[in-house]
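So this first bit is one chain, no partners, the form predicted on its own, shown in structure tokens.
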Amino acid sequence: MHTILKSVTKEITIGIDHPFVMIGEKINPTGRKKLAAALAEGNLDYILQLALDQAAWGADVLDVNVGVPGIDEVSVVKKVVELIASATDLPLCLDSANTDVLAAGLAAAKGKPLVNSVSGETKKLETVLPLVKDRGAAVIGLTMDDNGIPRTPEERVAVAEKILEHAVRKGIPAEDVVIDPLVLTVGSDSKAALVTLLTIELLRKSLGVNINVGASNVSFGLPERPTVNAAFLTLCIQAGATCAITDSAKLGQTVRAADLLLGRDANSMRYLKYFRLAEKLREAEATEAG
């Protein structure tokens, strides 16, 4: 099953038989004072420099999210989508909680962008989903109801069957419905990782869907996260995960080298391209710092 994302010039394909997508994570304000004091100000250039910098990195999608209190997120995400859509010629993930800044996001955005996201909650299905089908977009799911998150891998396919039956009967084929098994902190619940990867594993198994994760979840509020979020990204590639929400600039040589080890980079040419420009882009930053 292929998941296509297109900008006006680029498409993408997610798919197991395809190399993992990674969906640049940080032009998202939570946790980021800088971009949500840029995005108060509208300090544009703050955000370009962003996106810049993750395409560079090899981000092959970009997430955008807006949501600052107390501005005027319709606006603001229009002109972040064609700023970004002006500079860099990658498909985007239109992130808000907000159904009007997502239904101002997909008219401004071009080709056929990612919706982030629809989950099992009735509200959100009756909501989202009309807006994922008229613009023609993708969408991903996250494996949570009214109930909250469910405990055990099994429940949380059923959650995803849920959402993926409401979506075909709205007219979005299931392809573009890319579900996100949720993960936890480990630090709180030392199940939470083996729980979404046994998700991952029963997804593929019993939907044959494409898998979305936020990597960097799993490592709140332990020492070390990179080295964490790099094994559990590895993990989760392994186990069927198709595309990530993830820092291309610090995960994108663990990305690759997966690649390359399942048989999906053939002669290691994407491997080493990546390799060699992880060095000029290091040495490019050392001299800018020093």
Given for the second form:
2 protein chains.
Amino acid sequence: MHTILKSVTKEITIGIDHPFVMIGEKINPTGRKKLAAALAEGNLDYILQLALDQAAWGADVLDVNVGVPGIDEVSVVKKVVELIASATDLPLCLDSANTDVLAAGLAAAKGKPLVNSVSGETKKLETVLPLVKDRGAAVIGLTMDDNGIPRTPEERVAVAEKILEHAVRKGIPAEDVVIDPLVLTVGSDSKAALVTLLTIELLRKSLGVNINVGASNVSFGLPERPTVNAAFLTLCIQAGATCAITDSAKLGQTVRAADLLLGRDANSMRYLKYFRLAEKLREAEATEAG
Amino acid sequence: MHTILKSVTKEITIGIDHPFVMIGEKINPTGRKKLAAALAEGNLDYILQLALDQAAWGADVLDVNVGVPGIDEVSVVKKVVELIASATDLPLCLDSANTDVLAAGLAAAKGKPLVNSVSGETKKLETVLPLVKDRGAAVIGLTMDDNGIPRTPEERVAVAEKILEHAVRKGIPAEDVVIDPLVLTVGSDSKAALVTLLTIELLRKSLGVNINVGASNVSFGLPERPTVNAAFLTLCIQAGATCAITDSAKLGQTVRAADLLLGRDANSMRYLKYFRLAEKLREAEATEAG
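Having seen the form predicted on its own, the form predicted together with a further copy of the same chain:
Next comes the full complex, this chain leading.
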């Protein structure tokens, strides 16, 4: 199953027989004070820099979340979407808990964006899916519903099925629904990552859908988080995940190594290309810093 | 299935329901000029340091290979085995292509060592297995035979079955045979790692044996080898490998992260303990260097 995202000039295919897709996570003010301030002050230069940096480090798609209390998110999301489209050729992933903001982002975005996110919650299904359908977008479906996040892989897959059914009934093609099995922090529950990995395997076998993971929550509260995040993303890719909302600068090399090791990179071409890119970017950073 | 290794005072259990076991790879002169010189000159201090460093970085077992052209390996292996036993409490993995050297190492080692290695080659089966049986040791069985390294997972598993049959017929318990599915360099064959991973899955399902991997060959010739090695080891652990001949200083953190993410580390105890250990060792190294 292939999920195709588009900007005006670029098409990105998410699928198990394609290179793993990285959705850049950095344009999201949660836990990023400098970005929250930039959004509040309308400092577009900083946001532009985040977009360009992520594109340089190999992000295939950019997540856009402008959720800062007290700002006019509807007008801000429009500006940010247009700004990014003017400076990069990457498709966007519009990320908001507010339907009006999603609608504004979808109206401003060209091509075929991804919506982050719907879930199995009744209200979300009723408000988000029509937007996705009307715009011809794709959508991330989180495996949680009105009762919260289920504990077992089987229950999470059942929520995924429910989301898929609702989407298809509304006229959204099944391949435009990317399921996110959710991951809790392994520091507070040592089975948390395992449940997510088993959910991914089960989703792959039973539904064959594309699967997104958020690859940094898992290590919350632990030391040496990059090591845990790299190992987790590797495990998710092996289990069957096909895209992640992640930090391409930190995890790009691991993603390209996993693709290579899983036999999805003939002659190591993508791995070597990424290595040369990263080497140049690190040199440039060192020169600036020095 | 549990493979138990012993020193005089310590017991290490290899098994899918136990923490992943790291066999320290550094006492092997292949590609290590300084160690080759130390072995040729009888410089035991350097060898002792390699043993202590690996033990400090969390190696559970130490590989011992003294193969340097022109030296009396039989007498050297005895000295090295006794030296390590005097300074650490770790079980040993005796590593030689020469049966006389294995015999001398087995005679010198206390407890229950591991022999590295037998294969499906007729001569190896006939010469190595009797030594393993007489000493009550465990043995690593490489999935290659008189025709070389098979290309498919099924053929490699068939070689593993042949080794197991020969071992059991000679009176070696099946649980004392650890299979190594071998890995070629992914840089020269982009399916090389995948074949190894599929072999691991098939071995786990069909034979249930313990599985060892050598986790650094895979990245030969590629840049950023540690990233590839870390990703590969993570993939192997998920597929069902239970031990690796590896560099505990470089890959220990990844191994502990993989155990944690796969739900084998209640309350993150081993991960956090390893992090604190690594932090202290890095501080000590920085102090020495500064």
